[in-house]
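Here's a solo chain for you in C-alpha cells, the form predicted on its own.
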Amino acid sequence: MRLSVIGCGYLGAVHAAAMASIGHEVVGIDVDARKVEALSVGEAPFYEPGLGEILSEGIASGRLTFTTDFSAAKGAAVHFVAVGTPQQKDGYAADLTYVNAAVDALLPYLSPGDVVAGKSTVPVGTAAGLAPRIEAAGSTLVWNPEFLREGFAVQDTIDPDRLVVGVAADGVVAGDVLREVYAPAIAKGTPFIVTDLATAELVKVAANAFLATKISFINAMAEIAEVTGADVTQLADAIGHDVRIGRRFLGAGIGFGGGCLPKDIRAFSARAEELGRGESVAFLREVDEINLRRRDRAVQLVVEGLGGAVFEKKIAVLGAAFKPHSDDVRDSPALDVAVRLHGLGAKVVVTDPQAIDNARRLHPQLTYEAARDEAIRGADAIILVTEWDEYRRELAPEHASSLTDGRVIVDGRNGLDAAAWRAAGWRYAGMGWP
C-alpha cells in the first residue's frame, strides 16, 4: 500500500521507516526541512536502536522517501497523523496546534475513500471534532494510538503487543484498511482491537496513567520504607509475585520522565476537568507530585552523603537521558537532579552515552563529559540516575575506587549491588532502602 506519515518526529519517523520495512511504499512529510534532509539520507535525528538500519534500507529500496511538500500525500491510501501534542505553556492541557495544522495541510490532498489515521496522543473527544472536516473531503478518520517504548520503538511498531483502531459507527471499511496495513503483525497473532473513536483515544492515556500510577505507588512505598527501615526492593519483589500486581514497573527510584508520561497524565487531568469529571482522575495529581518528590529525595541523599553541604564538591551524575537506550532529555529526572545539585553550588559533571548533545542544548550551565571514567575521576560523590548498562552492570566499585577517593554513591535507580559497593568501602544510599 502507499502510505503517508504526517510528522516525522520520534513517532512519525519510526512509523514511516517501520511501515516501509514491512513492504509498504511510504512518504514521510514534515515542515522541518533540516529534519527531512537528515532522514532522506538515512540519518535519524535522534537515537533509537535499529532505526538507522531500517531507514537506510527503506531509502535504498525506494519504498521510503521524505519531503516538506504536503502534495506528496496525494495518492496514498492511508495518511497517518503522527505530530506532537506537547503540554500547553500556560497549563496542563495538551496543545493540539500541531494536530490541527497537520489536518489543515493534508485536507487539500485527500481523495474520496482515503483513510486518515490519527496516531498522536490526544484528549478524548479530539477525533470527534476532526472527523467532520475529513469526511467533507470524502475521507474517513480512524484513531490508531501508538504504544511505543523508547529504546524498543522499532520492535514495538513492527511486532506490537496489540493494535487498537477506533472507528466511527460507519467506519468498518476503514478499519479493514488498517487490517491490511498491519497484515504481517496480525498474521503473527497480534490482537487487533476495533473500538469507537473515544475508546481508542482513552486506551492510550489510560495505559500511560496506569503505568505512571504503578511507578508512583512503589515510590510512595519507598517514602514509607525510608522512615521505617524497610527495604522497598524486597517489598516490590514480594508483592510482584501476586499475578494481579506483577513485578514490572515496580522499580523504586527517582521516577518517570520523558515526553509521554508526565505530559499525558497532566493532559488527562485537564481533560477530565473540562468534562466535569475531574474527581475521577484526581489521584493523578498525587501521582505527579510523588514522582517529583523523588527527585528532591535523590538530591537530599547526595547532600546527606557529603555531610550536609555540596558547595564546591565535584559530583558525577551518571546519566542525562530520561531512560536508557534513548537520547531523550524531555522532563528527564536525571537532568533535573543535576540542575538542582548545580543550583546548590556543586561542581556537577554529567555523562551519558547518547544524550549529552541534547542535554547541553537544554542546560548549557552544566559540565559534560562523554567518558564515564573521566566524569568519575576525582568526584566527591557519584549519583546513578539513568540505568545504562555501563553504569549499572559494568561499573565495578573497585574500579570506581581507583578513580576517586570519594566514597559516596547514591543509587537513584536501585540498580547497583549495594552489598558489593559497601564491601568496597563506599557509603551507599538507595531509594527506599535502610
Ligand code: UDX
Contents of the next structure:
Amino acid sequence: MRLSVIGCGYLGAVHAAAMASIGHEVVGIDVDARKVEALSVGEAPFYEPGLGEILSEGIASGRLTFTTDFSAAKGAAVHFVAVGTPQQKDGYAADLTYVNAAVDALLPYLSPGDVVAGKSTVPVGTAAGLAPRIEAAGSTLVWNPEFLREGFAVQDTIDPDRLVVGVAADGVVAGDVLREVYAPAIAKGTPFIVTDLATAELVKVAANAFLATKISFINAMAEIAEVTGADVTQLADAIGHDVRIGRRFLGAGIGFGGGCLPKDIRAFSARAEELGRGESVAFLREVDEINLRRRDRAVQLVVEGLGGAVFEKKIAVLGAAFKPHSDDVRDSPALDVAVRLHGLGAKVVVTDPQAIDNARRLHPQLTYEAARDEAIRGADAIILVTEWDEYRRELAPEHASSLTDGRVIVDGRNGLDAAAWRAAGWRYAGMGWP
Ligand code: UDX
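To complete the pair, please output the form predicted in complex with ligand UDX; the form predicted on its own was given just before.
Below is the whole assembly, all chains and molecules, this chain first.
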C-alpha cells in the first residue's frame, strides 16, 4: 500500500521505516529539513537500536522516501499523523499546535476515500474535533494510538502486543483499511481491537497512566521501606509473583521520565478537569509528586554519603538519558538529579553512552565526559541514574576503586550488587533500602 507519515520524530520515523520494512511504499514528511536530509540518506536523527538498518534497507529498496513537501502525500491510501503533542509551556494540557498544523498541511492533498490515521497521543475528544475537516475532503479519520517503547521501538512497531483502531460510527471500512496495513502482525495473531474514537484516544493515556501509577506505587513503598528498614526490591519480587500484580514496572528508583509518561499523565489530568471529572484522576497528581520526590531522595543520599555537603565535591553521574537504550533526555530524572547536584555547588561530571549531545544542548552548564572511567576518576561520589549495562553490569567495584579514592556510591536504579560494593569497601546506598 502507499502510505504517508506526517512527522518524523521518535514515533513517525520509526513508523515510516517499519511500514516500509513490511512491504509498504512510504513517504515520511517533516517540516524539519535537517531531519529529512538525515533520514533520506538512512541516518537516524536519534539513537534507536535497529532503526538505522531498516531505514537503509527501505531507502535502498526504493519503498521509503522522506521530504519536506506535503504534496508528496497525494496518492497515499493512508496518512499517519505522528507529530508531537508536548506539554504546554504554561500549563499541564497537551499542546496540539503540531497536530492541527499537520492536518491543515495535509488537507489540500487528500483524495476522496483516503484514510487519515492519528497516531499522536491526544486528549480524548481531539479526533471528534478534527473529523469534520477531514470528512469535508471526502476522507475518513481513524485513531490508531502507538504503544512503542523507546529503545525497542522498531520491534514494538513491527510486532506490537496489540493494535487499536478507533473509528467513527460510519468508519468501519476505514478500520478495515488499517487491518490491511497491519496484515503481517495480524497474521501472527496480534489482537486487532476496533473501538470508537474516544476509546482509542483513552486507551493510550489510560495505559500510560497505569504504567506511571505502577512505578509510583513501588516508589511510594520505597519511601515507606526507607523509614522502616524494609527492602523494596524484595518487596517488589514478592508481590510481583502474584500474576495479578506482575513484577514488570515495579522497579523502584529515581522514577519515570521521557517524552511520554510525565506529560501524558499531566495532560490527562488537565483534560479530566476540562470534562468536569478532575477528581477521577486526582491520584495522578500524587503519582507525579511521588515521582518527583524520588529525585530529591537520590540527591539527599549523595549529600548524606558525603557527610552533609557536596560543595566543591566531584560527583560522577552515570547516565543522562531517561532510560537505557535511548538518547532521549526529555524530562529525564537522571539529568535532573545532575542539575540539582550542580545547583548545590558540586563539580558534577555527567557521562552517558548516547545522550551527551542532547543533554549538553539542554544543560550546557554541566560538565560532560564520554568515557565512563574518566568521569569516575577522582570522584568523591558516584551516582548511577540510568541503568545502562556499562554501569549496572560492567562496572566492578574493584575497578572503580582503582580510579578514585572516593568510596560513596548511590544506586538510583537499584541495579548494582550492593553486597559486592560493600564488600569492596564502598558506602553503598540504594533507593528504598534501610
Ligand atoms: C512509555 C510506554 O511504556 C509506552 O508504551 C508508550 O508508548 C510511551 O511511553 P517509554 O517512554 O519509551 O514508553 O519508556 P518506558 O520504558 O515506559 O519507561 C518510562 C520511564 O519509567 C523510564 O524513565 C524508566 O526508567 C522508568 N521506569 C520504568 C521505572 O522507573 N521503573 C520501572 O520499573 C520501569
